[in-house]
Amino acid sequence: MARPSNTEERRLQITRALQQVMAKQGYEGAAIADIARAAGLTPGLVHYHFAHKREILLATAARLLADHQQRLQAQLALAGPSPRAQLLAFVEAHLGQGATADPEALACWIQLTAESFRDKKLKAQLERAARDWRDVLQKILVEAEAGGERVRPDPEAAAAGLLAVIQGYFVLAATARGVIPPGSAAATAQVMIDGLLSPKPRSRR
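Would you pass me the chain only, in the form predicted alone?
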């Protein structure tokens, strides 16, 4: 495998620095000087690789999305073939605070959600990701239905509903964090899965 170029390494270094700073200070509070300091670079070198801070934000979002997709697929694979276990793994990957949790990345997700209301390009990135996640959920729910579960109201609506719950937690965390009891997000979403799935009644002969 070819080694990443110096430019790619520097850009990665800068996006990781923004992630680090943004998790602590928010996007608005992340000055180029702060990003440069966290990256161990000069502000001039940061500007050499990115014309402005918004470009760093979009590159950081793309990297976080790619990293998250890899972790999600790994957790779904570990969950095994059970659709119910895969749904629980999906929720845990997005909202969990266990061993696989990444508090810094989660803090950045909250900031990205807030910034997406002001940036069309960032909104488009997150919308594509949401569609991909919806498709993953819908596929799991279709498999659940094929395996004998009753999915209410149907796989498409159930997938959208569960994703809306997850995204709703991100929005609340960005706008009214105190509304969410600590540690409750994943547990509540997991309980909702039980409401979406139930064994199909056996037909009477």
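Rigid core: the largest C-alpha set superposing within 1.5 Å between the two forms. Positions refer to the first chain, counted from 1. Quick caveat, the model's predicted, so the values are computed rather than measured. What changes on going to the form predicted in complex with a further copy of the same chain:
- Core-superposed comparison between these two forms: the CA of residue 87 exceeds or equals a 2 Å shift.
- Shown in the overlay between these two forms, fitted on the rigid core, is a CA shift at residue 12 smaller than 2 Å.
- Relative to the superposed rigid core, the position of the CA of residue 22 differs between these two forms by less than 2 Å.
Show the form predicted in complex with a further copy of the same chain, please, because up to now only the form predicted alone has appeared in this conversation.
The text that comes after this line covers the one chain and nothing more.
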């Protein structure tokens, strides 16, 4: 009898709007009125679905991370089971052609990072995501080791290093695009992986 709830739809609309606005104006600069306009809603209605602006931020981060996680899992599943193939897929997923092509997403990501200094919950979200991400890499590297590769300095450090490479490319792509030769990111990352992951040296006796 009551009208069916459209809350989930509205929340999605609103977090999408924040993502869009925040990419250009940052979180502080994204007035509720701006978000509402971008979502095609009214300010009052935004506050009906989110009591506080901060909650929109958290919901936006959660949605972005979940989306990313999902996409990543799908791409890893498509790749073969070998650790090398998994690493390749991981890198391609993040740095391959078009992966850094969405300036809005990159910018929004950096704004979230910056905002995390002011919001414990957001910080925890991002930290947890980074840790999960690293754990995925670490697991692949441990398997590589088990498969006879040498992983330097060790799987945990190497995983963190790979994560750093990806994050660093994101930052550069977002803020100093001209600095990266177009299309070079994935290839360069692969070369770095060759450093981290070398076949067990039987030869170097």
